[in-house]
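The chain below stands alone and is given in structure tokens; this is the form predicted on its own.
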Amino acid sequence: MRAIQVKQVGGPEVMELAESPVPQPKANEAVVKLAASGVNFIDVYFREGRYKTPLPFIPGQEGAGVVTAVGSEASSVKAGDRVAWTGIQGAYSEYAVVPAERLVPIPQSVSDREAAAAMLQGMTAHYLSHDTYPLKQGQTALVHAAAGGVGLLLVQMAHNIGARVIATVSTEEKAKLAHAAGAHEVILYTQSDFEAETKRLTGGKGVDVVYDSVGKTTFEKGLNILRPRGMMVLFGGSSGAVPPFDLVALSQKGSLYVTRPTLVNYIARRDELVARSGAVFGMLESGKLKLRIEHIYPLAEAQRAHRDLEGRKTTGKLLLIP
């Protein structure tokens, strides 16, 4: 089978297309023939070495396809099932081996590409808006990178809950996407200071929650726009890691909360995984959630996909097709 291999950490150029044996399942595993693989910033973190994993490895944390073989103790899936997963390395490939309990069924009305696009980013948007800071009708949220993969889904979910959404984006084109997803106000951070503009839009009161996947360049100003006892939800760092800061600042700015969540802790048990993925698939089936799959690359062009993602040339979801 063909697969992308990383033998040493570094830039996109370290990802090489290579031939590997088709994996065989252990007792509790299943082999999946991939129809689509999701491309996410976490893949960049592993490729760079920011997140550690043994070398060499096949990147990719998200995929969808058909089960071709199961181990002797795998009871939750069978050959022929359409399944999706996230959080297991190895999706930049034609076949992947996955623990059976981490596979979820794909509803008939959801395509393989939609499933691959929705697992990581859809469940991330879901836990952020429903659990980390459970938004309520009438509250106000600021969403950074609102035209990105998670951003567009998070804006839709927040809008459907009845929250007021203030979005930040870099271009007029991305502003249109954020508005279409349900953002009430959109700030072009390349033209306006988002801190000053948010304070103006909220009459100086601040927002209830900031959902920040950008990190280094937005974090400090984000704290300044929270209402007293508001929450900073830092779930990514596309601009770099947030430097250490004095926790006393949280009391000085209004007894603020800060959390650094990650999806793995919100789908740790199988019942959580099935329920959360089912909720996201249900939103897709009902039309309450719309995916934007804008960029589809052949597996051999994984390097270009990463360059586009890191260069912020993309909106919505990126997929690799084996």
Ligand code: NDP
Given for the second form:
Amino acid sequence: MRAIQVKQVGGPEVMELAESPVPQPKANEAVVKLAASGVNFIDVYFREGRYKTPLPFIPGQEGAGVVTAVGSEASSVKAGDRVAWTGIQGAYSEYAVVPAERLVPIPQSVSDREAAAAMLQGMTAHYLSHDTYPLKQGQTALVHAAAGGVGLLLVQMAHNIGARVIATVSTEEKAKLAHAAGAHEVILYTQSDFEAETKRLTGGKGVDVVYDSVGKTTFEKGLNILRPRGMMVLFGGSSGAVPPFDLVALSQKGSLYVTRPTLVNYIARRDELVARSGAVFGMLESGKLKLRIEHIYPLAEAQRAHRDLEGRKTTGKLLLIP
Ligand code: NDP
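Given the form predicted on its own, corresponding form predicted in complex with this ligand:
Let's see the whole complex now, leading with the same chain.
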């Protein structure tokens, strides 16, 4: 089979297309022939070595396709099932081996590409808006990088809950997409000061929650726009990691909360995974959630996909097709 291999960490050029044998399932595993692999910012962290994994490795944390083989104890799936998963490394490939209990069935009305696009970013947007800070109607949320993969889904979910969404993006084109997804106000944080703008838009009151995946360039200012006892949800570092930080600032800025969540802990149990993926698929089926899959690359062009993602050239989801 063809798969992208990373033998040493570094820039996009360390991802090479290579041939290797189709994997065999262990007792509790299944082998899936991929129809589509999702590209996510976490793949950049692993490729760079910011997140550690043994070398060599096949990147990719998300995929969808058809089961081709199952291990002797993998009773929850059978050959021919359409399935999707996230959180298991190795999806930039024609075939992946996945623990059967991490696979979820894809509803009939959801395509393989949609399933591959919805698992990681959809469930992330879901846990952020429903569990980490369960948004309520009438509350105000600030969503950074709102035209990105997670961003566009999070804006839609927050809007559907009835919250007011203030979004930040880097370009006019991205602003249009954030508006269309349901953002009430959009700030071009590359051109104006989002701290001053948010204070103005909230009449000095501040927002209930900041969903920050940008990190280094936005974190500190984000603390200044929270209402007293508001919550900073730092869930990524697309601009770089947030440096060490003095917790006393949280009391000085209004008894704030800070959390640094990750999807793994919100789908750790099988029942959580099934319920959360079911909720996201349900939103897709009812039309309440729309995916934007504009960036589709052949598997062999994984390097280009990463360059585009890191270069802030993309909106919505990026997929690799084996
Ligand atoms: P995105 O599609 O959101 O791409 C990243 C976006 O970040 C860019 O499009 C850009 O939007 C913005 N950005 C701001 N500054 C920079 C910079 N210096 N370099 C690059 N991009 C920048 O990616 P994903 O949806 O895949 O992921 C979004 C973030 O969410 C990532 O940080 C990721 O790690 C995190 N994440 C966390 C999860 C968790 O559970 N903790 C799960 C999933 C994702 P703009 O041009 O508008 O500024």
